[in-house]
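Only one chain comes next, encoded as structure tokens, the form predicted alone.
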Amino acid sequence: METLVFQKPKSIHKDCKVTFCPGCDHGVAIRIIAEVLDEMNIADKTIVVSSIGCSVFLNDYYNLDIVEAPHGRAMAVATGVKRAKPDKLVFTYQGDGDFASIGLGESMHAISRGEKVTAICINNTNYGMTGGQMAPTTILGQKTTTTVNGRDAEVQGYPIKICEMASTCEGAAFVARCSLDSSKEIENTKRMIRKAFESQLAGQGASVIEILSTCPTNWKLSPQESHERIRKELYPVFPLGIYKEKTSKQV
């Protein structure tokens, strides 16, 4: 006798194609995305804020309401959807360009200010979609296609850590750092995210999941060497863990 172990979410297209490189965790990271939604029966009061980047594939995958945004621009359109629709769960996903580069402005001025949205940043330390080009999260020593000798401090600075930052903003809710490159980690990504849904639609403020990423075409790894590049190197740049939680008392 069979049994059903799994079943696609609701919230994806029955008909939807993988296209990500192969090995990439995007479409875990939005496979765990459509499953929280189901979970929360949220799915259609959801609007999904999208930018370009391997995200703007999104409409390809969800079964959702998608605003595209400009390059850098999520939070922003974010924040003028979730004022026009503040009953709608309004949730962005970027890479880590896009939001900490082009972005940074406006990512952290609507966080700042407390906008009721939750930002989803895929930081896989390189600009995916492009090329591999250096990105404001590679890390020190890194080779990407502008730092051919790895990434310099004295040369092109630091990188920049999207919770440390976030999480000094007084309307920020809820900031975690999570990772998939395990399953023990998508299980407690998928958890994060369920919190930083519940803190928006509580009203409790801006809510930010940073979540370590593979790019096994641009890294240059196989899939299996990726997610061990994120374990053996991003973590001890980029701990995971719960950054800031207001809790109801706090709002």
Contents of the next structure:
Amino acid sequence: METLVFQKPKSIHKDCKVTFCPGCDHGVAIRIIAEVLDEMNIADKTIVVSSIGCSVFLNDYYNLDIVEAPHGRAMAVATGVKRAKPDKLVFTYQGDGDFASIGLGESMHAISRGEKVTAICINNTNYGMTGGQMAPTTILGQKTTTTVNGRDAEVQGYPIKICEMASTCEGAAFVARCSLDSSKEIENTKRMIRKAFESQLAGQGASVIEILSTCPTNWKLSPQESHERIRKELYPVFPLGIYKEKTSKQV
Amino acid sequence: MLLKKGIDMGRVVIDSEKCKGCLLCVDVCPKKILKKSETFNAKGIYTVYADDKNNECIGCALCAKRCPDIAITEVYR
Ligand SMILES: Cc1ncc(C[n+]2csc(CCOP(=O)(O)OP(=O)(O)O)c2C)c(N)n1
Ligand code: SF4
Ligand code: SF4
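Show the same protein again, this time as the form predicted together with the partner chain rather than the form predicted alone.
Now the complete complex, all chains and molecules, led by this one.
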């Protein structure tokens, strides 16, 4: 007897066509979130807040209730959704540009207020959708279309570190940085997403999952070289791990 | 769609029209069964197929979990 050991998650539309560039990790992130929702059996009580960036068509993939937020405002929209529907699981799916550039104010204030929502932030160190411009997370020396000679601290300043920053907020309950560069890290990222959702459902506060992700098109690297770049260049600047974890007693 | 039947072994179902030929699945397959195809799909992409004449697939699903396009739609063991 054959047993089915893997299938497309139920939270993904049956005839969904993933429209990211070949080898882009966005697709993996979207699938593992759906797997977590299915495994926790909470798809029907989930409301997703999508954002502006390469993941703008999230509603085409997810078989879930979705609100599209204006650029950068996902955490503000999520605040409203969660306060109106406190029994729902509410999470945002945002790029690093959306979360930490135009939306930095909304993101940090929502986390500081301890809104019981989860932010999932895809850190690919550039603005993917608009053609690979510098993002707040672009690392020093990285060439983008707006830092043609590489990011220079004297001119463009230093990269913003999302997890380090979010974990200083009292309202933050669970903050972790993970990656999708290998099968092992994909599994770990799934675990972290689940922990964040559990923390939200336990009413502990805001949770943030930053996922180091590839953008082969704008990095001008193959998908394989892009994963290599994550390990070699991004790990030292953005160390993986749990940056904050409130136990229920601290709530 | 490529299907491979095995006895008490693994089997992967690949939707060639969804495959974008990134070859990430090829790298993670421990049995090196997945191969780049000589033919292309409707979008002109050289996709992958499971070359498993000796029924070596163990159904680990590492390929499906690595695929960014959910092009490996089912894995059996
Ligand atoms: C108010 C506003 N300003 C600017 C833009 C242009 N814009 C669209 S997506 C984007 C950034 C996308 O980068 P990121 O959030 O990192 O997501 P990615 O595409 O890399 O996944 C920008 C600046 C916009 N759509 N709306
Ligand atoms: S531009 Fe970059 S982030 Fe956007 S879909 Fe393509 S590879 Fe992915
Ligand atoms: S990982 Fe998916 S999209 Fe990439 S070559 Fe394999 S089946 Fe095709």
